[in-house]
Structure formats: C-alpha cells, structure tokens
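We begin with a single chain expressed as structure tokens, specifically the form predicted alone.
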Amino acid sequence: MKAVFNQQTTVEQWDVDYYHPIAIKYYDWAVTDMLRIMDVPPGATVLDAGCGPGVHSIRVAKAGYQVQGIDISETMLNHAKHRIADSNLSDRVNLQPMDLTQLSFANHSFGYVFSWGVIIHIPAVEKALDELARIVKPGGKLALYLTNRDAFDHKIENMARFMLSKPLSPIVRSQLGDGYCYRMNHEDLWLWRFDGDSIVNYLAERGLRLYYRGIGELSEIQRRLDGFPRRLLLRLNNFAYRWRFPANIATTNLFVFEKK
C-alpha cells in the first residue's frame, strides 16, 4: 500500500480534499491547542511522525520548535521540503525517511511526539503504535489524531449504503476498530475506525496514560462535496470546533497521552 503514498496525484488530491482555505483555519487553531495541551517548552523537538507533505511539521516550526520530521514515502517527503524551505524554515525541520512500524530511534528519544492521521493508514497498527509508545520519554506526551468508529458521518453513511446496497469492501474487525481497503488513484489504500476506548486501553498497557481528548472535524462528508454545501459543512466544523462539540459524535479525534 505504499504506493499510493509515491504517487504525485495523491498529494494533489489530499491539497484539494483537506487544505480548502475555509479549513486552514481550522487546522490553525487545532495544531496550536495541540502543542499546547502537550505543554511543549519553547524550543524543544517535536516528532511529527508520518509528516506526509509537511503542512503540520511547518506550523510546529512557525510556533517556535525545532521539528523532526519522518515519513514513509519519498514523494511527500519531497514535497515537504519544498514547502519547508518555501516558508524559510529549513533550519527548524529535519526531515528523514521512515516507516512508523520500524523505527530507527532509540528508546525514550522524544519528549513531544505527534502523529496526525497516519496511523489510520497502517494496516499492522499494533506495530506503530508500540513503537510511537516506545520512542516517547517518561514523562512525555503523544498526541494522535485518529478517526473515530462511532461517529455520526458514518452512521450516515451505513445507512445510505444500506440502502443503495453499495456495503464497504470486507471490513476487517480488529481489538482496536474496524479497517478496510478501498481504491485511491487506481492503488490501495487502508483506512482505520478507531474504537476510542480501545485505543487508550492498549496504550495503557503500555505505559502511556490518556491526558486529553477532544474533538477533531465533526464531519469529512465535505470531501465529496462541491460549492456552497461543501463551504457550509466547512463552516460547521470550524463552529463545531470552537464550540467543542462532543468528541464522541465527529469524525475524528485529538488523543494526547503522557507516558508514566
């Protein structure tokens, strides 16, 4: 599945599905609640694992971090620097290719480590997420950001698939959420619903405490969308996330843990 990753049409198509102009705000405001919920001190390093074309490890850098950025694929790692560079902040961000289920960092690297929709994409995810536990130091914290199983997008969309008769390709049920495969630029790709509650019980057996967790995007049905509707959801998710709706209902979801 790392092939789609490679392809310069994905990181085009993912501009277009998540960086409409209405949602930079929104990803403004939940990047800067981030870093501040995780209590980052002024200059420390912040791992952005799974940086993808770098949008998020360059708004850790413009608030005053030095960033480590990792990424499994060459093109948007690429495209990272670019827009690193871009933003004359290449000497803030280190970038380095890595896959999240094999990485190179001794134990206890990283006080601060972020992880912001990546982990959703990984078919072995138990593998990441052991090896995210296992990098942060004692005392540090790990903030991911993760679809949620249980949200009202989706129970929208089971229905109307329900009724088409159009049902998800075989849906792989797993301790932590429910995963399947779908098509994206003629390549696989795998997606991920976390069951929440699981995934702060597994992090717990491995040392890691949940600390916050709060609303992401109340809804992603925007992607599909076009024009005025599109703006209008656009426009929800940014009051949704001001007002703090429940984190239970949106479709995805900020987790910050601290390690023991």
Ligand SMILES: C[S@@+](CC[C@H](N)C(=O)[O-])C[C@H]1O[C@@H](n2cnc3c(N)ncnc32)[C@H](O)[C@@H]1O
Contents of the next structure:
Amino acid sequence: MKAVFNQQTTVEQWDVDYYHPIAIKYYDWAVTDMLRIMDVPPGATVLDAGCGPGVHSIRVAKAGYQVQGIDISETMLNHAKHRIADSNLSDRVNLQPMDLTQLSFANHSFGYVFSWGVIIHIPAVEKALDELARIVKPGGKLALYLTNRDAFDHKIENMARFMLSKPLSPIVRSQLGDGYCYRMNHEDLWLWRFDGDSIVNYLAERGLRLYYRGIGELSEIQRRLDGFPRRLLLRLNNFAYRWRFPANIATTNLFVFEKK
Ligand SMILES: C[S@@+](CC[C@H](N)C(=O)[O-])C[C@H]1O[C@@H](n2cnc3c(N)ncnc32)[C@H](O)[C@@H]1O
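Please supply the corresponding structure for the form predicted together with the named molecule (the preceding block corresponds to the form predicted alone).
Complete assembly follows, chain above in first position.
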C-alpha cells in the first residue's frame, strides 16, 4: 500500500485533482477555520500527521505556528521539504518519516494534532486512531479530515454504477466504514468511506469527545470533469462550505475531538 505514495506521478496527479486555483480558496478557509476551532494558542506546535507534500503544513506555519510534519513516504516528504523552503518556512516546519500506525512519539506529546485525508488510506485504521489518541495531551485537540460514507457523491456513484452494471463492492465492511482498494499508477490505493458516528464512538472509548463536526468538500466529482462543469462544481464546493451545508451530505467532513 505504501508504494503508491512514493510515486512522483501520485504527487503530480493529486496536485491536479485537488489543488485547482478555485479550490485553493476553500483550503485556505478550511485550514484557518480548523486552527480557530482547535483554539491553538499563538506560537504553539502543531503535528501534521500525514503531511504529504506539505501544503497544509505551510498554511499552518504561515499562520504563525511551529509544525511537526510526519509522513510514511519519502517522496512526499521530499516535496514538502522543497515547497516549505520555497515559502521560506524551513525554520517553522520540521519533517520526519513516520508511520501513523507506529508513532515513535511518547504518550501525550502534542496539544494539537491534525491529520488531513490520511487515515482514509490506512487499512489498519484502528491502529492509526489508537496511536493518534495516545499522543494527544489531556485537554488537547485532534482534528481529522475524513471521507463520509453517506455523502451524496457516493449515492450518485452507486446509482450510476448500478445502472451500468458495474457495482463497486467494498473489500471490507467494518464497524468504522467501508474499505475499497483502487488501482492508481499501477499500485493499490486503499480508501475508506467512513461512518462518522462510528468514528466518534470509537474515539469516545479512547477518551476523546467530539467537539466539532462540519462540512469539508461537498463533492469530489469535480476531479473527473474538465472546463466549465469542473469550475462550476468547485465554486459550488466553496459556496457549500461558506454557507455551512449539512456535513452528512458532503464527501468530506472535518471532525475535531478534545481529549479528557
Ligand atoms: C491524500 S494524501 C494527503 C496529504 C496531506 N495531508 C494533504 O492533505 O495534502 C495522504 C498522505 O498520507 C500518507 N500516508 C499514508 N499512509 C500513511 C501511514 N501509515 N503513515 C503516515 N503517512 C501515511 C501518504 O504518504 C500521503 O502523503
């Protein structure tokens, strides 16, 4: 599963899929809101767990925080290193290779942790959640940006696939959600569509109570489109975010938890 994240083409493809100029506005708002909801004090250290090419580490560092970025992929970390240096933020961001299912940090190491679109790609998701819950300090916050199984997008996709007789069956149906395995750049890419309430219950059993849940991107169908239809959907995503459409219809949600 790790191989797909070490491919240069994966980084390039995700840049095209997710970081369209119209979407940049959304990410700027969403990361700023996340930091506000987490109530991170000025100058604090924030862990970006699964930082990928570092785009959100850069946003957090620009907001005045110190960032510890970790990722399993050396290719991603290499991109992050260069992008952070290009933004003149190398003194604010420290990068380290690490697997979320086996964190080398001591218990209660961080007051503020976020993980954006990462555990959705980890088959052993319980281990990653256990590890994240372990390293947050009592009174600290954990933010998770996750896919939502019940999203409108998924209902449309399931209906289209049913009509085309190409159903998409999950490999795993667990308490936490449905797990799928896709092919990307000739490698396997795992993807969970989570049941948000089950994630909330799972973390509650580990001492983290839900503090906030809100809409992320309304739809990801834009990735499969071009030109005007794509721009229209991206603008709709921004609109839905600004006007806080209900989280349960959106393809991604932000969850913020507080540790007792
Ligand atoms: C979709 S990208 C998101 C990257 C970044 N958070 C962002 O939003 O731009 C998923 C990232 O998770 C990382 N990842 C996947 N499995 C991981 C694991 N077990 N431990 C640490 N990072 C992992 C991948 O290398 C990749 O950089």
